[in-house]
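One chain follows as structure tokens, the form predicted on its own.
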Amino acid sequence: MAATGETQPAKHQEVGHKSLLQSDALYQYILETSVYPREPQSMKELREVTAKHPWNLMTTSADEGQFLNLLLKLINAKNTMEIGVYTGYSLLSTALALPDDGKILALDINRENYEIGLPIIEKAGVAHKIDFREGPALPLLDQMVDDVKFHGSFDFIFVDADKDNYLNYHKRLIDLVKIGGVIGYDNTLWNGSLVAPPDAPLRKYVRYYRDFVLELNKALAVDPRVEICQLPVGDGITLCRRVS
């Protein structure tokens, strides 16, 4: 995804590639050496199917999918949530990482996109772990916040959805993730636009959401309830470990 210029060609050909690495060759090296040889066949299949979709740049990159899969295993996650599913590449990565009795509450406004990946998820034998809900996430999150049984019930939550609502999500998710649990916010480096000059010729959607991402980053940096680490993986992912 190009950071600036409406007509500037994409730097990379890999679908879902949003890396901020300076070198195209170095990113390709990472993919070919560490990512693709370890990518499960089902994830490769879903990545290739998603590549044919007109909105394929919305998908999670392969290196980020690998990172999430390993992270979930490291923290022994069992009960998770995903806000923003698209065709389900990151969802499949999560489902493959969880134990057989693990659960994912998956929220998205578009079931049609999810159903593109669903046959592959079913073939991988992990569909039983997924509770997909179609519709806006905030009303359901409000219901869960109002019910004390959901407080601190999630080990991991991944957010890759409407950037203008990231702070609204955070205000609710902080109650739903357990102490010691992790919330991951995707796209927190937003195409590298966060440090672009004010007059930079950004794509319209990049410019529109940039201020929301900047606001989120500032809020997370001073939130005493979480420890954070912002990583330049994919388009940037910020991990928040709840400490209080």
Given for the second form:
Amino acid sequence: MAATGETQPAKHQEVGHKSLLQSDALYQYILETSVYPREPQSMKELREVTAKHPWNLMTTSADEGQFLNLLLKLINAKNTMEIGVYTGYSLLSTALALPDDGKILALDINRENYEIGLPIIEKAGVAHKIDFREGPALPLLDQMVDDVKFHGSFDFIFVDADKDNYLNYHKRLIDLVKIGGVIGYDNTLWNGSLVAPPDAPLRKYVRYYRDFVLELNKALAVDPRVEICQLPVGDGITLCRRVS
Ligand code: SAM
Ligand code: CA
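Return one more block: the form predicted together with ligand SAM, after the form predicted on its own shown previously.
All chains and molecules follow, beginning with the one already shown.
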């Protein structure tokens, strides 16, 4: 925690996907000026705990956490879903934004990592909003699609899990989000790799998932059921507002 003291704001982790801006210094400026000073104490604590975890590359960045929190308030979200929880940074930003009787269905194949963040979420007084289910998301989504009571029932759905399934998720989520509600697909700029030359030295997992992200972006761009906006926040988030 020493690195994030009052006088020395934390430097963001130097991985490309946290910084798609041309200038790294400009990104650091945003964090230090507009994000870290307003970050709730619980989110700061969770960010610092997560930074010690070996897979911390997966966490949502602080600026994106702030964006999600504000977006949820702007759309008055009450019933939400998150696919891909990890230690819960985006989950906590969501839980803090919802009214006291708000609900988040939170899905992840790994409960252990969720339990790293859970004590902090509990201390923040928002754990009662979260219904965490351990397991692959797709079969549960199929069950929900089969039950009409879930149709059009979500105000907001944040998708931040296995990128090779995003289009499979989209096929189901479009029925579950309400008309006028929003689905947010995360990492749709995929570390900038989408426009990398064919011989670029990409990490194996970046190269593997890149084609799926390209395919998703193409499909969303022509999907008449949603209005979209792809934002260069974090690693890119595409917001889809269901219109039919
Ligand atoms: N939103 C999280 C945050 O703010 O820290 C980050 C999520 S991390 C990028 C991706 C997560 O998706 C991992 O925790 C992983 O266990 C989960 N995941 C991978 N495949 C999944 C699946 N089929 N169903 C549900 N969760 C899955
Ligand atoms: Ca992400």
